[in-house]
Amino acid sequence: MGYKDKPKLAVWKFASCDGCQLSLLDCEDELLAVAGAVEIAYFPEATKAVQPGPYDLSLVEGSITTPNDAERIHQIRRDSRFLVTIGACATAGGIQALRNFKDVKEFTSIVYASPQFIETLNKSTSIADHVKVDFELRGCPINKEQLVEVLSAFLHGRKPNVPTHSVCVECKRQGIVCVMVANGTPCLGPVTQAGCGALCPAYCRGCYACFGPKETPNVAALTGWWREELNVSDRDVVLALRTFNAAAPPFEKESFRNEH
């Protein structure tokens, strides 16, 4: 990328649980190498030191849920040469996107004693719904090895080498027996992007789609097979699709279709 000095790295947080930032801190030895290659200019989770922008690379965790969020992300985009979103919240609205399917005012009236003081948007949306994003790293939480790969790619001016195939490929590579075929267990692995190492199927559980939809997923075909072969109800299909990546377009569209 032709930097004369160390490139500036910034890590930002919006509505989220901090899990993806913790994945970066959990890199341990890899993080030391990253810290040696970049100047960590803004990362409140790790340091109080703050360097002013502009920043060469910004990692953004969390979804846009308030009017202030919607304003702040535009300023971050202006201050960032490259912007990468990390995690399900930033790439698909996160678990908090469940609000998108209901009446937010009803929620706030039940949860808060003084809901009139709550400023929130009707929907929880991804960062890409508001500004240009240079790369989306999925997962709930993200895979730390994939995160290091993304950092390395942007530091060296190349495209990140992150798989876009399904979890089923990971199962095949590890010799994991298909839980749907062998046990009749509903599994979202065929439409979910790889990244977890097929963690749930390895323990005879169906995939929960933590890494969101894979490239060109046929969600309707999978849910149709669930209903016909596994006797899964429309309600259970909706519940399966509305978790960490509920607002990801392929999952959102199919959940609406089964709901109505």
Given for the second form:
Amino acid sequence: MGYKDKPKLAVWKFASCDGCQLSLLDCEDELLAVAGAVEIAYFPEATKAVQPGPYDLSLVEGSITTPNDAERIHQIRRDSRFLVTIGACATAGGIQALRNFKDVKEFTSIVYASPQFIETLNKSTSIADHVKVDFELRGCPINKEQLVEVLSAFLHGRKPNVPTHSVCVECKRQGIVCVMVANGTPCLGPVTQAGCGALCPAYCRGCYACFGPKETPNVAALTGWWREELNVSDRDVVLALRTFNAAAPPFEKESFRNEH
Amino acid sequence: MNFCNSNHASKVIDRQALDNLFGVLRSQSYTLFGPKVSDQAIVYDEIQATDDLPIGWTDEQDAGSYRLKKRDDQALFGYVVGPHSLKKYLFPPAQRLWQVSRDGEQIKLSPEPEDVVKRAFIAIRSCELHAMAIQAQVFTGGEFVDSTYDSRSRNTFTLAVNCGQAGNTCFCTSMNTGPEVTAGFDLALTEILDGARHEFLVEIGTELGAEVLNAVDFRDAEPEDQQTAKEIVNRATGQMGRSVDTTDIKDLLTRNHGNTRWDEVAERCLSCANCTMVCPTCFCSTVEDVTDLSGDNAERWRRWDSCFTMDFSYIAGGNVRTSTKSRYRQWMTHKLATWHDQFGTSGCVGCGRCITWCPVAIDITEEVAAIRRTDVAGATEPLKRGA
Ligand code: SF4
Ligand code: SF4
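Switching from the form predicted on its own: structure of the form predicted together with its partner chain?
Time for the whole complex; same chain goes first.
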């Protein structure tokens, strides 16, 4: 793509657990190559040295949960040539989006001694709900190989190879036996985007949908099968859909439909 | 794989001789791949001896359901096909095609070395042999030969087995692909298990097969052995769990593009692609180029893909099959109808895998029957883009 100097990378944090940023530090073998290919200009998790913007690439972790953050993300967008969100919080609101289904005031009054000091929004929302996002990298946490792939693609001006098909394709390519067909274990794999390497089915567990809804997800057909053939209760369907990607629209819609 | 339709001379061996036969293959540098119990299913994996086979196991299959069950005998081959097929060996799920690296001005291209592994496929069913022949036609039958498939299929030995029972999702008789093994094998077994008697009738398909068999103890088959073996295969024929009326099927599907049944199946279909992944003839792949961070090294990979994924039908300007309806229709119509135009055979061998391994029990035989029931003869709807 032709940067005269090394492109400047910034890593930002919003409401999140830091796990996705840690995936970058966890790149071990590739970390030196990353540090060699980009100038790490803003990454408080890794270094105190901070350089002013603009930045060529911003990685954004976390969801928007406070009025202050809702402002801050706009400045980051203005300072960034490319903005890539990383993880379920940034792309779908994360586990903290469970608040979206309840009254947050009630929570703050129970949890905090002086709730009047807590300034928080009613909903946890994705970054794309606030600003234009150039690419969304899914996962809770993200997969470090996919992160390196996104960075390489950015550096060389090409499209990242990050498939949006089901987890099933990953299972089948690896020869993993389907846990739902062979064992009757409810699995979200058929409606979930690949990327984890089919981690749970490889250990005979159903998929928890850490990577959020796949392209064209038919959540109603899958959960209908769970209820009718696998005897999963409506309540358990709701619980399965309300985890790390609870506010992703296809999961949210279907969880509402099963709620009584 | 050699095809030989001559009158197969038959012999009879016992379990010890079968084990010795595995040993003969190994001593000729073959790696053996065959059925094995793993993660609650019978899959294909590397095996060494008959002890590794799913002895005393069977599988109960239905649409969207597969369960292993204990048999009340010690049969070596008392089950049908599982989630894996031989395509994983001949057309690997992920395969590097070449690597390229840059050193200053120098570009170095390294093609993948030719695969020279000698593979012996053990306990291969008739439908599987037909599927192999269909994929061989796809990859090597035309003007452009897929060299990786070609090299992988060249050094194989096939020890086939006649089915003594059929599964609940099997319909090979409808597709004329089984259950009797008729071609494409080096040796073919029929397991005869009757009280204390445990023997295997062996048919010889090729000279290579004869040579391997000659290295172990056998006796000539008596007419009664042949008769028993015939009855065993007939039993399987009588047990087919599914069937398809293939009369006029190509025209039936082509003229039913507008049938509302496709909308119904699309309501249920997850577009998860499991059906295409388990199908032993489905051959679609995607090719990806990857670079490392430095940009000095790149690789080209080929991976299994599916007509059910969005990326697969993405061409310049957009996706040509955005709806699940159009994707399911494309898959089934290709399998059963347009495959004939393209390759001169059906793309379906009636193995039933797509039925068993569909997580929501969509059944290709049921879909054909439904289309036939609601045949909109003559009422073709012009194809709309993405419809
Ligand atoms: S037919 Fe079944 S296996 Fe195939 S894509 Fe649809 S839901 Fe998945
Ligand atoms: S379409 Fe289904 S039954 Fe036919 S060969 Fe493929 S997996 Fe087997």
